[in-house]
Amino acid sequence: MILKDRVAIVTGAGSGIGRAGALIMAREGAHVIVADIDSANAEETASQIAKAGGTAESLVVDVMDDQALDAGIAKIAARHGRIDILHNHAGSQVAGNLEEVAVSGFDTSWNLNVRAHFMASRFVMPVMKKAGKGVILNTSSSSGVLYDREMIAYTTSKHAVIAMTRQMAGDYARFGIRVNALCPGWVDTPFNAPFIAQMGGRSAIEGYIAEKVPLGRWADVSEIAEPILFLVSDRSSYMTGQILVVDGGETVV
């Protein structure tokens, strides 16, 4: 088990990629804090981990609530005496171009996709610095490295995550803390609902993916879980400030 005895916080772990990442970390020996705004989803992920023989606990929190997030992370640090891994995954997809997107939607995209990552990292950093080690993984997107049709709020936030990741990595490497970003492409989860609606339905998005992605298909969440494990484990021990794109080849064309 390559994460044996480590304590990992995964935000947005109640479903989709976040859940898949939490499950694989637990499989590899980590005690996983399943952080999600939806209590039922968080409990379901924790239950799946327990049924598979792992250990987990749920943390019901709105990551955009600074006070609640700070308090939740502080309790985890006090209870376990360590935080080895933070995977900032919670996010939202807001559709619309410059003229169409609601300003409130842009603000939500920024606050959830960028600011919440910033705050969670800020709250865990003293714990990791004291330990002289730690790993932070920020979820960006393939939309963080390319143009994404009429998704200005989303792409702006995901590009910002990459810049923030690189800055954090440079600033904190001397403390033994690694910071990297994951850029998933098209992954078949409910997260894509806004873009599917914008494109005109499931069949339309299937055609779009077949045309734009060289591998010609969605990814399954399991295909993103393995890269997550690589980035949060010692398998990537000499890797920091880097962006791992897992997109079926979309960004090469």
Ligand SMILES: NC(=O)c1ccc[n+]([C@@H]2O[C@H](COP(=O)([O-])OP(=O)(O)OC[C@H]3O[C@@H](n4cnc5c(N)ncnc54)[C@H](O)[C@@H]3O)[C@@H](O)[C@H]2O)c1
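Would you mind generating the form predicted in complex with the named molecule now that we have the form predicted alone?
Chain only, nothing else included.
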């Protein structure tokens, strides 16, 4: 087990990629804090981990609420005396080009996709610095390295996550803290439900993905969990400030 005795916080772990990442970290011995705004989903992830023989606890929190996030992280640090891994994953997608996107949607994208990663990292940093080690993984997206049609709020936030990751990595490497970014492409989770509806259903989106992605299909969450495990474990011990794009070749063409 490559994460034995480590304490990991995963935001947005109540569903999709975050849940798959939480499950694989627990499988490898980490105690996982399943941080999510949705308490039923957070409990479900924690119970799946327990059923598989791992240990977890849920932390019901809106990561955009600075005080609640600070208090939640402080409680974890006090209870466990360590935080080894922070995976900043919760995020949302707001559609629209410059003129169409709701300004409030742009603000939410920024606050959830960028600012919440910034705040959570800031709250865990003293604990990691004191330990002289730690790993932060920020979820960006293939939209962090690509133009994405009429998605100005999303792409702006996801590009910013990469800039912030590189900056944090440079500033904190001397404290033994590594910071990398994950850029998934199309992954089959509830996250894409609004886009599926917009496209006119499941077969329409699958046709679209088959055309856009060289591997011709979505990723299953398990195919993103393995790269997550690589990035949060010592398997990537000499890697910091990097982005790992896992997109079936979408960015190649």
